[in-house]
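In structure tokens, the next block holds one chain alone, the form predicted alone.
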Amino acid sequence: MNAYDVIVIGSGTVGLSVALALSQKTALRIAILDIKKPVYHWSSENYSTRVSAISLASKKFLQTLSIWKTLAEKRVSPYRKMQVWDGEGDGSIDFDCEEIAETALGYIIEDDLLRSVLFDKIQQTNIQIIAPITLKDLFDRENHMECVSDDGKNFSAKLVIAADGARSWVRDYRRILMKTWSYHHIAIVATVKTELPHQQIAYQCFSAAGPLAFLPLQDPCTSSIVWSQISSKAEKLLMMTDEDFKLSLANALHHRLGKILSVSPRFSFPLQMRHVKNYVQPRLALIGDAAHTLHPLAGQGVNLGLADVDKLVNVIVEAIRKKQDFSSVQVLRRYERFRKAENFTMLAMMDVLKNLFATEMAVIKQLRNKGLSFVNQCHILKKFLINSAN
């Protein structure tokens, strides 16, 4: 038997980020189990197709590890303003850092560079890295968890933390409840060139079909995107030669960086909201895409996940202090009477979003062009808004 105190099933970002965080303030003895042996190779010769928006928040968090030195030296991208609008109509809100008094709205990180950093970091740790390794029973007994793979392996923990996904094979092994449905929207990403720099702005065009981001990056002309359409939309935009594919985007951005001179391959993948009805039982704590998936139209996804992370970790040691059982049901439910109302007003803001720019309308459509203006005025309603998503 491998005994541990924790075992963090999946070495995605969030695994790799609560492994490393609770090795940092405590002295538990922690293993991390994944079905695919993490290899994050990056190299800055070319951009990831895959990033991530990080907040504020966020930044602080990845401070906490004492990792956001070694990113900023190898290539984080921020953004100072940001520009939304109505991509059928004359509504607009423009963002800028200074009406928080801060040098960035937020950043753009590749996720490739962010877990090779992370990956790099727990190498000088005690954390051990069991992979590859399936899983096939993970057992309730009577002051631990047993975690049995498929070659017959075991190892017990007194707690384990599910970070492994959207897919999580925790959540569906112990058939914790769900609330799913789909967004009918497929998400195109990929890296491209225009002929206009984008000046540090992330892009947000809103249409009837989905939203439309750019997310600047270090080169001054090149930008990731993610482009949510509906799903037969978005076939036909997969299916087409670069060419036609770099005029559709140019036109669905109304030209603001001009031409599009050049396009990476694409890569895409449906949307889903998922919630779990309880992030944690006993000895077990659900975090990141494991408890909650959203549209990625507001680019909160890893930012959720990480403020999990945080309040875990900070729950866990808080208990450790008082010499509480850390892995107590009474315990966990700190973290998720915490996180499970924040993700929810995340998740239900995201689908009102999402809603009101799919309807047709015409009511709606000139009361949500008003309503873009009249926040676009409001310094005081901005403001919360960007706090709001920080």
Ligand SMILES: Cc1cc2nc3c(=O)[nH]c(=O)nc-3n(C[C@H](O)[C@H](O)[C@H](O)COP(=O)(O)OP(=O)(O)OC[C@H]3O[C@@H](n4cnc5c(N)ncnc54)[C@H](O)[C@@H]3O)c2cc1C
Second form
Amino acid sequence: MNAYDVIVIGSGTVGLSVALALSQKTALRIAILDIKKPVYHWSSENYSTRVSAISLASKKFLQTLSIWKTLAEKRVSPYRKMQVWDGEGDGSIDFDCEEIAETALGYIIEDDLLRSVLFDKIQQTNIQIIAPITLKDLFDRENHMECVSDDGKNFSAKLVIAADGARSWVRDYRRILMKTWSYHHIAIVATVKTELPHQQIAYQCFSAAGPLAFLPLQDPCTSSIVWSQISSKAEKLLMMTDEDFKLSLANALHHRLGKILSVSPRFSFPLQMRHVKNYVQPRLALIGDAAHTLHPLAGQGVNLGLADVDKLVNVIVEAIRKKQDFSSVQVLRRYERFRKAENFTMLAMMDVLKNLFATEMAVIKQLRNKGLSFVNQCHILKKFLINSAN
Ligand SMILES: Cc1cc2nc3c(=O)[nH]c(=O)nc-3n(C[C@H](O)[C@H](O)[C@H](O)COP(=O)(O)OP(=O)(O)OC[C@H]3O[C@@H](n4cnc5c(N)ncnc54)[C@H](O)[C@@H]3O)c2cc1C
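Switch from the form predicted alone to the form predicted together with the named molecule and give that structure.
Entire complex below, previous chain first.
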């Protein structure tokens, strides 16, 4: 039996972050188990298709992990402004980092880059990475958890942290109840080159069929797009030739960046809301996408996951300081109490926003446009919205 204090299942951004943060703040023996071998290909020559909008709070957290400097030296793309508008009316709202006396509203970071920098940092610690490994059992023994792989290996830990993503095996195996529904949207992601420079502005256009986001990358004329559309429309967009897709995309953005000059291969993700009823059990905690997934229209998935990590690690460190059992459900509930309420608020807001813009009711459309224009003129409200997203 291989014995650890903490086993993290999953080596995505959230799993790597929680393991690294724990190793920096405690003397716990930590292992990360993943079904796939972590191989992150990041090259400065191309942009990876998957990117995340990282909030200022997440930046601060990455600074505490001492990886921000490396990320910034490699490639992070700040966005200073954000333009949001109603594709079916004249309502719009502009956000500017100057309104909150900052130099950026947030940063676009390629997922592969973030994971590879986290992974390199982990190589300098005592954390053991065991991958690829397929788990088949997860037993709750009297005072530890026992993980068993399909080839008969056993691992024990006082605490298991499930960071195994949206289709969490741990969540299913432990039969943790979850609220879930489909958004009936598919997100199409790609990297595009545009005729006009983005000027470090993030663009977001809402229409009844779904939101379209252009996220500015370091190159002045390159953006990453997340185009969420009702499934039937998304499938048509995916089948289109590159030429037709580029035209549709420029139209959908109301030509704010001129013509679309080139588009990378497109990838698609069906979108689903998921939120577990309980984040914790004795000696088990769920974090990141294993606990919640939401519509990417506000780009908050990684940010919520990193906030989970921050809170869980603080709760564990505090328990160790007070000589309490850090894996007890009483201690872990402190993490759940903080994070469940905050994540629920964000999930609910995404639903309201998605439905508000999906409606065909003329009166709602009119109110929506007036509301956007009203907020746009109200500095205090805008400041509040920017701070809430951060
Ligand atoms: C189209 C789209 C756009 C998005 N844009 C943004 C954005 O702009 N900003 C933002 O903050 N978020 C965004 N998100 C959300 C974000 O990508 C996710 O929230 C984030 O990647 C989740 O990280 P994670 O580490 O929890 O899970 P994952 O990245 O899914 O990692 C899970 C890990 O667990 C491993 N694993 C899976 N099953 C097992 C198993 N049985 N045993 C062991 N290991 C296992 C996997 O191999 C993987 O390494 C977006 C999502 C989508 C779909």
